[in-house]
Amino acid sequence: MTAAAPAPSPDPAEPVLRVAGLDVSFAIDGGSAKAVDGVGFQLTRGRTLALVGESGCGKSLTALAVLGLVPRPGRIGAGSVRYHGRELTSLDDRALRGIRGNAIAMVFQEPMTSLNPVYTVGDQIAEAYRLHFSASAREARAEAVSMLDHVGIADAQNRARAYPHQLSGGMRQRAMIAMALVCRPDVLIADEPTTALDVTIQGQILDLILAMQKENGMAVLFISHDLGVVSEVADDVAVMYAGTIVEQTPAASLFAAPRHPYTRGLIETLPGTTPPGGRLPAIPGVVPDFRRRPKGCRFSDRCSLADGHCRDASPPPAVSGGAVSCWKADAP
């Protein structure tokens, strides 16, 4: 059987995915609006790359673009999507279905609405494989199940023929992880793969994942609002705010010396962080929708440290590892 999916890098620390520059507009009012906007991260296999950020900053959208599945009236406006020196913002959609679930494949945040509700959860998993390899009914069907077990579900065999909603959510995303991994992508999304589930499903998600990228030598890209979760997967780090990114860097440098007053806000913010009995603290505001955002920084009208040059000139977005969106950088 042969795999659809383009030949692997040669040099293992050449990135495997490279964005740049990524812009994705909407239509609004006779003009456009652009809800994603410079965006630029690189992906290295064995590694994982977190993509934080509040709702409303972009994230998934980023994450859609880069499998050229914008809902419509979005555009890819500008940039550069590279899969091993591809690019895959000129190709056709037939030419990306190669590419989708096979070299790069991704798990949504809500299984109940990804998976189809009149078709078994083996049958689901199978149809993906088939899509991309030469593999008969049968054969496939027998991957599915394999991978069904291989992701912790018992009894994969009778579980395969149950339907989404016989499940539970844990199961449901262990059959959308497996699903995702069945084609053994080279770069695997996750995004927001615990939501609505308990602290102990969440944590065994997230070692699967942890494990299957071990043993495939996948690169993640880990999209999430929670920095607690992903202070326990993540290499890398990619702040996102207001559709930009907005600092970046290695996981350990994130989480002992922020930069940005965001990335400090959304660390005070989380449990622990305080002394027992004190009020946690919140980043005062909303993130800005996009059709109406501030004139200089997106985070000036939330940050104390911002002056009138904050709020009249927009700093460079953070496209590279340690690097930081902003002019107050490592202010007091």
Contents of the next structure:
Amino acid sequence: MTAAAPAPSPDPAEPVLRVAGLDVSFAIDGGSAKAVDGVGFQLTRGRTLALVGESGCGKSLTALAVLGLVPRPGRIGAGSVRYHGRELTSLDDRALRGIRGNAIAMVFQEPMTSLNPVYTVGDQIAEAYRLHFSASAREARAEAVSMLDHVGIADAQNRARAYPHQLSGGMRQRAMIAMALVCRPDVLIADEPTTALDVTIQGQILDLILAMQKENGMAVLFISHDLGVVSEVADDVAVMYAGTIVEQTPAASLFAAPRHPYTRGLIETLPGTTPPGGRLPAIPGVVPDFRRRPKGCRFSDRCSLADGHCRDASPPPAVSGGAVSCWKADAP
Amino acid sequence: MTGTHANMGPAAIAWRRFRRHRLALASGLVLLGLSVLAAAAPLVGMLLGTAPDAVDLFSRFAPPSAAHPLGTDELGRDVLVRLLYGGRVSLLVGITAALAAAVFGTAVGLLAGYHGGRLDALLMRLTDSVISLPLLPLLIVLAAVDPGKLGLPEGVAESESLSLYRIVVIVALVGWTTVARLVRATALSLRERDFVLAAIAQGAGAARVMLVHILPNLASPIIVATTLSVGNVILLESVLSFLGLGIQPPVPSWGNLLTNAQELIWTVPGLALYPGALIFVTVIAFNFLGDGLQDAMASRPSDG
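Having looked at the form predicted on its own, could you now put up the form predicted in complex with the partner chain?
Full complex below, order starting with the chain above.
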């Protein structure tokens, strides 16, 4: 089937993807709990937004919600996801299938398990292509080989005939990226794409994603828990904590002048900010379980600045660039 | 192991492992030999100048000779030719019934395992119900149904091969549960795998995910279970035919050859021994073959 090609945005400043007030909730006995709560951000052409946070803060769930892939029994409780102004949350499955992979593609963390072990990588990429374009098997195959070549796999013609287990981790992730990009999406969601890779390969994969972005001007939502990686790729950063975005700002100002106490804590934990030999600071405590979050500000029980007001009232979430969700922002 | 498997596809790796399993390899060859012989039954009949139902009352219970390599039975029919024709029926019934059961069981298991929820609950309770039915009485009742009264056209209802179709249908109707449970359990775990999520994120629909992405990963358990069940079906066919409810004489099957032989077991033990031995060898060979396939395909190439 041929899905409608993504309409080019007439105004380059118009966001490709606009997420607003997004809630993802899970039914628990006697009610429901929000794992993602009031998340809002925008992706623009050619720019990368990094969504940063600890494990369990809801960043992957946010990404899946964009594509309507929230795992059962979770569901999107409220909010909107607009792709070029078109609301995605109200689309039926058939219409969403036309968007997935075609307009908005996703790369996952573990390239070994994200590729089907019983097919060659060439077959898988060709299949992804034929899902959205009417092409003969031969044309799709040629497309797959040229895409593999494009993502820097040497001898692509032969590598296309390899099964996932015959490739190295880095090559698998390149194949995964080729599969995600074969339909020329204008949004790429990369969910921790380098976490499972060796450090030396990580840099190559990041460079590849940036090169692909430069080439076709797609918007990238880059999900990571690693601020070091984020500093290399992001134009803008949204820091997520316990289901909400607590600070959203251009990457440069985030690292130069973090405003939220949580962001500051995260940056202080990076090696390099502490003098050699010193003990790396850590943020005390753990992310609260999404079913039992503190009243008021969610970070209040781990925050050294928190006072009574923080524990009573939630600060408004940071839904746009330059915003911070904290009563004590910029406090010393 | 990664080094040695580096340039091999999943099928090549499985074949390599299978070849090391000598018992299974030998079993495979035995079954292949039996199948070829059974397929060549008309040819053997022609060479010996006889047919499976050619009665010769002047040479009843003839000892082995050049004309009758395994002798003749109580009606002077050639034992070897009847065994081979019986093998055609028994193997055909075993394989078709096992395949039919596997197809139906796979469909049920895949739907239940992939969709989960109420559909899963419904289909699995249905499976439990079929498993809870007492098998033999049910088979006896089903085998006793007069197809002419079910509204089948006379040509079908009266045809000689009806008992053959009937037994295939009966065995398939009760035999699909093992595969259904196996496929459901595996599909339940496969649907949580990342490559399924990746396929959905690429825009694949439910049918496509099930048939293109999950089903090929189920191939090894299905093949193993089906191979093992061929042996069981052949045994079941023997039992039913022995009870007179399966393949109806004069069409020979290994099961009804045994029935025939039971009164003559003290006078002409060979008549019981040959079909009995063939059933034994075939069933055990299918079991060894199944075990070998299981070992060969047990782990995904990624683990190797």
